[in-house]
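The chain below stands alone and is given as structure tokens, in the form predicted on its own.
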Amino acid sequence: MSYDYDVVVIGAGPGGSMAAKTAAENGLDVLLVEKRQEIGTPVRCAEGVSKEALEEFFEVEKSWIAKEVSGAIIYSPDGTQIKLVAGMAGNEVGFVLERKIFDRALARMAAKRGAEVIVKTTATTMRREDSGVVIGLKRLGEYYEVRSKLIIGADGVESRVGKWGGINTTVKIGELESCVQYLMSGIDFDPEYTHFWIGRKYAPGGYVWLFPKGEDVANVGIGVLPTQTKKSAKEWLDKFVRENYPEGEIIEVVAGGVPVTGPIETAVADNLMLVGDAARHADPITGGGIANAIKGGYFAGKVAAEAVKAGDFSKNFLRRYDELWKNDFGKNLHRNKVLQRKFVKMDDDVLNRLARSISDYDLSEISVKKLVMELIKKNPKLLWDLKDLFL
């Protein structure tokens, strides 16, 4: 079989582009597909990522960046505030991104690296043949195939590239979170800080986000388990804003579907690897994954590098893949589905007293872990049987 490139990466996101950019680093023929007629629109997720998965991975540019805060306000249901400093609020604290800019600026890098980038492009079907791929895809009314040695699918939740490898890619509804963003104008906030409510109060199995972009202008969004409510996400939101933030003047709107499944079992499969949203690498707790698919892109390339020269496709040797982002992330994620199903079962009195019970400590010199240790202490007959994830 001949091929016509090394590596098909569909989908032009983070975790997308990233692979592209490794593999072609790593001196791959790569094609980079994206099926929207722009990269970067519409944003789908509120645009937060901490400092330092950005710059492990980058020189930071200012045009990247809406905003830079320094940590993270958490509200219960009763209004008692937990205050984080951005370096232990977790992956989605730190930037704010115009993820506009960014994720076009990523998908540049790769194509400076020499992959190929069409757009307005869209992955029909798949086949293996020989000891490759033949992917069917559809632009501008015409479609053709491309031979590749691998692909990697970086095309969301519920992934076709990953079912037609074999993976099951499916969510259960009730862990889909149903998601809802406004782009406001005209708030009144605290733009140092990003800020989260919780409680059924607000969202029931999720919660309500302000990602600041500006001083008075900011993503306010909301992410809510269908399981748990029968109002939709959007009803939440407006009620929330109505409440809160009256004066204020809509300019976007988005939504969309965020997995709170926790890790996949595998992603991988012979000729496939799955990053992002399509592998699941969202956080369960933050449903926030701007972090882990740069991350899992760049373990991707890196593998698919070492496949090629190896010419070894099969998902046995791309298992090195799944070790690389379980022994990074995976048991970040795996211990945090964990909280998500303990925190979704909670009602708003259990949580306004976890809250205050942490209210008054210097947030500022402890770690996560720390903090985790110290509310089991103080709610033992609630959260003693978390105590291992921590130990």
Second form
Amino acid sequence: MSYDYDVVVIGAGPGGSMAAKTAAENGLDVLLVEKRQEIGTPVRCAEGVSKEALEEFFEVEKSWIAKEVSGAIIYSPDGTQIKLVAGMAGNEVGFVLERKIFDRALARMAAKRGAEVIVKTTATTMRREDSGVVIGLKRLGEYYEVRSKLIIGADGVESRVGKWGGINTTVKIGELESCVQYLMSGIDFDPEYTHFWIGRKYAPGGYVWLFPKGEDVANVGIGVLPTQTKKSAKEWLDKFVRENYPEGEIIEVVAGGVPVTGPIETAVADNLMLVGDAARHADPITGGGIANAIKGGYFAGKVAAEAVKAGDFSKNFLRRYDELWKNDFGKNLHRNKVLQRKFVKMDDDVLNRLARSISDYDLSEISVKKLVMELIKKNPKLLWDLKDLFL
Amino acid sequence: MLKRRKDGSEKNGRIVIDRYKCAYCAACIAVCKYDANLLIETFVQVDDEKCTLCKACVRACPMRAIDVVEVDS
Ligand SMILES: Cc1cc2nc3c(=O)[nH]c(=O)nc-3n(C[C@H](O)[C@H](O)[C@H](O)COP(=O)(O)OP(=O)(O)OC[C@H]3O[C@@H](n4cnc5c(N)ncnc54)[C@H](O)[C@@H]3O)c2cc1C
Ligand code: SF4
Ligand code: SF4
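Alt. form predicted in complex with its partner chain, vs. the form predicted on its own above:
Expanding to the full complex; the earlier chain stays at the top.
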């Protein structure tokens, strides 16, 4: 058959835009399809990302960043603090993004490199024909079809693209963090840090976060596992806010679901690759998915170019993409899934004990791995089963 | 409106979304293994034919916007 495009990317979040940008840069004919009428809104994100993750791929622009932070503070149920500070104070390590701006900037980059971008258009069907795919799109109520060699599913937590290709991406109810977040103004916190509250007291199966977006403005949100509580995420967050920031004003409400499944067996099928949340690439411990979406998008864009060059769109060829993400962040996903399973089972007393064991000094690196390594050293018996994964 | 599930048991009711509570976040879509729901911009559409009333979406919803209402047979 004749093709309209080399690759059609579904979803213009960070993963999709990065895949489209990379594919276009490598000379492919690319269509980037977004179902919303505005890319980037509504935001479903706390907007935290490491400086490293962005700088690896972009010249970071000031307008993307709401606030830089230099560390993180974790509060256990009894109020014990663990402080993670990288290097010297003033050495910024984390960004809190303005995703409404960031997501659009990425989509614009893809367009600038030659990708065609369409919004308010939903991908509704896919079928294979000859060696390509026919993708059904609904644009402003009108249905039409495009033919492509490849499809990249970057359609986020609600992904359908994987299912079209026979990859079962349904998230089990015990593997979805149910999240709500308020953008709050007029509250008092240390704006140099991101803040995390852990334990059943605050958030069964998840945590509460506060990410500064300015001196007195912050994303205050929560994720809970529906299997760990009968109350909704919103009820838990309202309780936290009532008890801790009653003076604040809620100026924006955001909700969302984060898949914490750990790595899926494969993110490819014939003619098809999955990227970002659609591939369940969010970190099972932190819930962070921006960095992996960008990286996965980059890998998928590259492999798309190789596949087009080779004229081979088979699952077998696309396994290169699986190899790339598995060898990169796949190991972290696996490790943090094991950790998450253990974390979910810990009661508040255990968390307090763990926190106290390392609360008397500051950790000089902001990473889950470093934190767990320290915890294992101080609590070898309690955490013996994590030893082989982390040390 | 009594309906039969795949396993032969009957269901009596349907999923309704309170649009005043819904924050169109798609958490409910991710957990539906029957592909019975869809998020169209700000609107969650449930296909009553496909829905088995398994209630996974009810539990996943961070805003508690989803309910099962009984339907007279
Ligand atoms: C409350 C909350 C807080 C979070 N906080 C953080 C954080 O602080 N840091 C972090 O790194 N991550 C965070 N995450 C996770 C992060 O938001 C995601 O991992 C990230 O957005 C994934 O990017 P993506 O490109 O894969 O998907 P998305 O950004 O979800 O983009 C998917 C896009 O696909 C579109 N789409 C879906 N279906 C179709 C279709 N059929 N046709 C066309 N378009 C379609 C959607 O409209 C959407 O725009 C958070 C998530 C939530 C819910
Ligand atoms: S999970 Fe709840 S808030 Fe989110 S889209 Fe579904 S009904 Fe709306
Ligand atoms: S009740 Fe179950 S089948 Fe019906 S829409 Fe919700 S998750 Fe899907």
